[in-house]
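Take a look at this single chain in structure tokens; it is the form predicted on its own.
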Amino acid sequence: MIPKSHPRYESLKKREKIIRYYKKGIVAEAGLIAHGRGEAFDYLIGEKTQPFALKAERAAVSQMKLSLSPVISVNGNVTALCAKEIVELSKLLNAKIEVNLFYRTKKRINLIAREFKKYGVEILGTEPDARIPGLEHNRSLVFSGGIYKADTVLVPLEDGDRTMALKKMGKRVIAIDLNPLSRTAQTADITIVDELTRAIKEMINLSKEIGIEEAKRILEDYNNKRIISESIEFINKRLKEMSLLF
């Protein structure tokens, strides 16, 4: 039992959740490594939603609100950490949810689908019938009525080669990635450098506030390269400030 007084209470709760869902068969072994890597980058941004992330979250909500066929892609880690919140966000933004896995097995797919069904949603992708051109691994397998035909895809967590392939298909890609140097972050149209659960909760709140006209204005002013630069500059400045303490 982790006491709420622990300085890293929230982070440790997420870590335990990831481990629990790994034992259930929903999170892949590599997902444990990915989560730890994300934690390291979260330290660098102070484990808070910084202004550059909030700007990107506002742009992400705006982009999805203005899209005709937005889709939220989910994997094992996303399912473990925030399936309920993903469902809420999908309803607010009229977006479909599709499972897409690198370490794909029928068992994992069914377990993830069952988890989302608890919240009253039948997710797409359990029976893929199309492929993303240019990808040779399992993430190429998609549903024709979901990711394949989507105009905007929200990709929570790092997924560089698929982001690049989706862009080549002419789709707008929104990435949630704590590493601003990753291919995902560098390639996406909108890059949210924030921890997954914080980002999704913030997007839920913003979805209730941002109207269509405001969404258009937000996207007109948005510059993703500037956002990535701000995040890297923030990390650099913070490391310099911390180094002076020793």
Ligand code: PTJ
Second form
Amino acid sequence: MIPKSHPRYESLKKREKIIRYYKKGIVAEAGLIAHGRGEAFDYLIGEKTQPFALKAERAAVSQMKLSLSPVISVNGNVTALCAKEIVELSKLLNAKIEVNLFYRTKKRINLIAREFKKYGVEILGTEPDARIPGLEHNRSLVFSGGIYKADTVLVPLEDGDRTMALKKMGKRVIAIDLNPLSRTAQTADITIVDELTRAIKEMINLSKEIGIEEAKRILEDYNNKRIISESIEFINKRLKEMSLLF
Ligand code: PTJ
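Target state, the form predicted together with the named molecule; input state, the form predicted on its own:
The complete assembly is shown below, putting the previous chain first.
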């Protein structure tokens, strides 16, 4: 039992959740490693939503509001950390939810689908009928009525080359990735360098605030290269400041 007064309470709760969902068979073994990598980067940005992330979250909500067929792609870690909030966001943004796994097994897909059903949502899951061209692995398996025809895809916790392949198909890709140096972060159209659960909560709030006209204005002013650069600068500056403390 972690006491609420622990300075890293939120982070430790998330870690416990990931382990619990790993034991349930929803999170992949490699998902534990991915989570640890995320924790390290979250430490570097101060475990808070920083201004560069908030700007990207505003742009992401705007992009999804202006899309005709937005899709939220979910994997094991996303299901473990925030299935309920993903359902809420999908309703606010009129987006479909589709399971897309790197370590794809029928068992994991079914467990994830069951988890979303708890929140009253049937997600696109078990029988994909299309493929993302140019991708060798399981992440290429998609639904013709979901990711395949989507104009915008939100990809939290991605593993790299799918972002590139989705962009080649002409889609807009929004990534949530704590590592601003990852291929996904650097390839996406909108890169949210923030912890997944904080990002989704913020996006839920923003979805209630941002209207269509404002969304157009936000996107006109948005520059993703600048956002990635701000996030790297932030980490750099923070490390420099901390090194001076000793
Ligand atoms: O459930 P599956 O089978 O699809 O497998 C999913 C994993 C996560 C194993 C797979 O996508 C993978 O291997 O991912 P990577 O390549 O380790 O990349 C995950 C990225 O997400 C890394 O850059 C991490 O820093 C980042 N990350 C991890 N946890 C979080 C995160 N970013 C935001 N919020 C987090 N909670």
